[in-house]
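In structure tokens, one chain follows: the form predicted alone.
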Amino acid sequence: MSLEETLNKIWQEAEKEFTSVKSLSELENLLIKYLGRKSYLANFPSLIKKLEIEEKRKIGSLYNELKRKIENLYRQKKEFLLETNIKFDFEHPGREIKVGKEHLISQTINKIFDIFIQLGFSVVDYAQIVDEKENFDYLNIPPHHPARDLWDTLWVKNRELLFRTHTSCFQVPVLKKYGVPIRAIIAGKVFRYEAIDKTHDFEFYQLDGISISENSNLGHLKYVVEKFFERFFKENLPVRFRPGYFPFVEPGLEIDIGCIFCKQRGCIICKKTGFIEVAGAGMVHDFVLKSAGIDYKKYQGYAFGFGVDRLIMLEHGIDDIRILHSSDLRFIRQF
């Protein structure tokens, strides 16, 4: 039986079982059966590793669709079972339900994820506390390298571990775990030991992306970056690429976008240049690929990274990064 036939059969069985389930406990057991850690679907990604790229995309799309359909079945059935078990007490008034909502940072990260998923990237996660190799050595920043001075590091446990200073530290571990080809992004907190002011904080959010294949190139990078900023800001902004230095890419690039405040006429925000620096990028250095055990003569790729907080400040005209991490309800309730 082919993988496609297997997925179709699983859906038929799941649809039948979820429709006939009678209790919440049975429903939870069904969810574990189909989507739990020991389920067939949980191990499915390992079954498609050796498929050709086109076949992998086709089967992977069917797999993701099946998971969504089963999750929808579960939610719908759970709502139905909860509604049928509600007991009303008409002798007492109901309690006010205070509904919370996502913070602006979470809203923005989800918005970014949606855009990159549409561009063909997968979302991954990685630890906030890492070791020195992951944060520096694997990324072509050996001991005593002057580039280490670019990061003000928060060390823990006698310098054996540290709070990650950039989300680029996910690159080699993710390449080792998932192999190539790969297109992945990560977003999360990073930490720097530095003074706090209107444009700096000791903790803030970054996003990193990486694409490794046999033919990934700067043309692909340019397309992805331009499409991202176009969809994020909902306007066709000019994007400018300049030479820049980052130890883990070669060549390295600085990325600027047209100033969204003055429309390239020149203002105090863009320092009269018409452009605002927003990201760094480049072709992944051979050293990084070798650190991950990737054949750098066969595979190549690009990487990019930018500050989530900075994008929020640009999008909403916020001039102080500290307000993003405060608990000021006057600010939070605006979004």
Contents of the next structure:
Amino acid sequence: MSLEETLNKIWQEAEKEFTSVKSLSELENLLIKYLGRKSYLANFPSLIKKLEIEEKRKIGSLYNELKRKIENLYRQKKEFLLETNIKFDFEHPGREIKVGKEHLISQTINKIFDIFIQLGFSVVDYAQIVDEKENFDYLNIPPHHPARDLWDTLWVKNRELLFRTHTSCFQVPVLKKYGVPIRAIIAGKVFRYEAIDKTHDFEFYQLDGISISENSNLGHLKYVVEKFFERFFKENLPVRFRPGYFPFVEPGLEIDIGCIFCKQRGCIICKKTGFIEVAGAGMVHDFVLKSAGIDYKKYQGYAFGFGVDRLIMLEHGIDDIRILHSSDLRFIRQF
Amino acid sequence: MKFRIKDLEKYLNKKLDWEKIASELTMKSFETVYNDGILEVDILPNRYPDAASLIGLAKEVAIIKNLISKELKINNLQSKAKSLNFKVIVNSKLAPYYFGRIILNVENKPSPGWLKEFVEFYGFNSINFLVDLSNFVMIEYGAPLHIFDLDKIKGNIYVRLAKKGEKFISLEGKEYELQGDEIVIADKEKILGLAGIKGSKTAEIDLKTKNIFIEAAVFDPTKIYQTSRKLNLKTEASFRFERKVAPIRALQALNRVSYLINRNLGGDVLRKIFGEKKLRETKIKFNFDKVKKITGLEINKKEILKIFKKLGIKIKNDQLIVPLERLDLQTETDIVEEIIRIYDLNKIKPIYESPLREIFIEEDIVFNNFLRKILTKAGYDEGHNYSFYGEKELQGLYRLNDVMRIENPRESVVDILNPRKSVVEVLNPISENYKYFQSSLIPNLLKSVYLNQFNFKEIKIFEISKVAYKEISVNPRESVAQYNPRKSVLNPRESVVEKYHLGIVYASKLTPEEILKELKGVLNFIASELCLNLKLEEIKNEFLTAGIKIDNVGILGLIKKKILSELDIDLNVGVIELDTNTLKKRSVMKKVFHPWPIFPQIIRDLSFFIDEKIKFSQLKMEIERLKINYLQEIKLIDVYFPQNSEVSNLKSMTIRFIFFHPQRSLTDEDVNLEMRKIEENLKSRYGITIR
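For the form predicted in complex with its partner chain instead of the form predicted alone, what are the coordinates?
In what comes next, the whole complex appears, and the chain from above leads the way.
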């Protein structure tokens, strides 16, 4: 076979092989096979050394052309292989990601905690089964006082203990445990002897906060409440104070926020007032500080409490508390 | 409380825009709604003495609207008739104030239309002119009155405690047997009335009544509260006495009703007012700086003095003297509350206060949230259930918890055979289904399986919630549980313990074996995330088909078919319950880095049949004793019980052996030699058949 024929044959084989190659690593091997240090073509110049000048020039240029052609073949194929050519319909729903969901109540309580931590509050926990002193007496709600009727109590049999009717029962214990100054919140289950309907349940969730220092006052309360609702609803909402009565605060306040549904224009949810009642608050009563053994002439502060369920229902447009309190996966997996 | 505008306007000098007043009252006094001539006011309980009346509310409106409220006619009417030889003997502990007056020769008659309409609007039945007038004045002044037929009283009037067993017959003719701690109004023979609550038939006013004794009293609120609750007798009067009645209003009401009776029904009003005494004023020391201290707001003194004037607060010798009817004003802070609400609560400006101390989050909260992360990563959804269950769960499902009650087995004795003794029972449950506070999370988790099985084929739910139970301490001086014990007063050795549990339920159509494998995987995942080493111990239980006790921390098992069918659950269900408190204490929460080998490992799996009684842990110990070269780790990969009968006493096991050498790459020959040693040993000792 003449050299020219050999070169032609190499080209034919190379063309065939480069066309059929499927992967980048095969392609690299092919390149080595044809143009690598040990290849026939790498050795070719020494073969034509002895040829006539004219013959040498002719074969030499054929050789150079072949090398260029193989290199081209390699480059084209490499470009092709680096390009992924697939067909995909992006309306495909995608694979279902299977993770568990924290219940919306837990998510919300943690969201509330995060906001209050940024506002300088520590987070504490307390018993759900408490005695009358903690739930009532310490909070200036003496026995046989009509104020007790504000809370329909669920009692432990024999009446020695009860299921806490409000998270406010943490106030005196937390002051006793940590002393002053302190700023702390608690969130959790509370219990009432109450009929169940769309907006009431006998077991539900409350949040309570307290701040006691030498100065904590209603201005500080206003700051905390405004910031909290602004961050919770991610919206600038007006906050309104009204007179209220809770035996453990003096002055006592009701807190309203601008209706999030109608932007204070008035709707069914806010009964056309433009405001929604969301919390009770006030300055901690001297009696409570006394119960905790704190010098009430030196220390003072505010406390507030609200229903966690109500905030969740407002935020997410849930109209039945029983759905929130069920473990229905159709509900849990939505959030 | 509902008021008719036409009544209120009689006590104010002006026609007013009530829609506007309602919203102003809401912002400064009480939540108020105006609708069609009626004002509905939610009077705060501490303001009942002064504000829950036409006079009182009119005064409140006058204060916020800068008006003057009208003084009413209560002309002193004095007849020439001599006072009678009649005394009122009062136990002043029971009735600190007991005013009374006698009117002779009245002519009682049915009420005229306007009065009938009035009392009916305010919630009373119209009886006759005399009785209706007393109710009219109660609404005017907020002080309950009671009128007795003087001719039905034998001798003097006594305000005393009832005697045990004494009978009281109400106006409706209902008989009550008294216990001895009720306040009664009596003559020398019989009870005339249950003080502050209801009158008796014995001295009832009727159309023939001529001579009357009018009572305007202030009774001990606590006693009224107790008696009213005990006898389940709630009346307008008892409601007001519980919330306190202002003595000044009682006195004013007495004079007003005397005037109205005399004007409408004639009669001689006797001069003597029984029980009349000087009413003591409340004096409060007041520092003007206190306003800023509490509200953070600078209100100038002039403004404050203006507010005092509106409220009728006088300053005498550097002390404040509050109006006699304002029983709620006792302290400096009470005064600040009055100032700020009249000034405008919404002028309070938000002020930033820097953190008071280092911020902390209590351990339980952090740990529970950590568990939530672990379980959701494992693909479980979090449920929130009620904390209570009923008799069925106590009887059947409770037993599970016997195994759970394991935390200080030496120090405490829990009567596991009698769950009734340790369960925390509710005195007044919402329904029979919520009679007991849960001592295990499993029963309510099973309910959520039941609820979800109609919509989901695979249910993975966890819950972190409190459980509670009673514990009896062997040594009464020692607290049984370290965590939040509630000592019983009745039995000092008994305490109620509550703590957080983590409950996990897995339900699906898969085989029981697959269910247990899933839960075992979950348990391993929890243990590894918490860096825990848990010892497992098989248990027999009425509740579980197959179960293990997890190292005094909890249990894992498969719920018996029988129980599932009682609950109408049509899936296979497995559960885990863990005591998070113990879990937290044991957990080190610190992971140590393990470097991986430099030279490649060689892995060999060995699958074989073996006697079903032999455990992997046994084999593992055996192999470890052989001192096999280069063997780094032995793992159980799979174990199952073949269904065909030929190998009925055998189970199939796959064990993985991992070999490596710290200084060089191992060869197949190296490992083959070691594997042969292992195989031969297992064959000779346990008669395994290689698959």
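Residue numbers count along the first chain shown, from 1. Take the two forms, find the largest set of C-alpha atoms that superpose within 1.5 Å, and that set is the rigid core. Please read all numbers here as calculations on a predicted model, not as lab measurements.
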property	result
Cα displacement of S39 between the two forms reaching 2 Å, rigid core superposed	yes
Core-aligned CA displacement of E13 at least 2 Å between the two forms	yes
Cα displacement of K49 between the two forms reaching 2 Å, rigid core superposed	yes
Inter-form CA displacement between the two forms at E28 - rigid core frame, Å	50.6
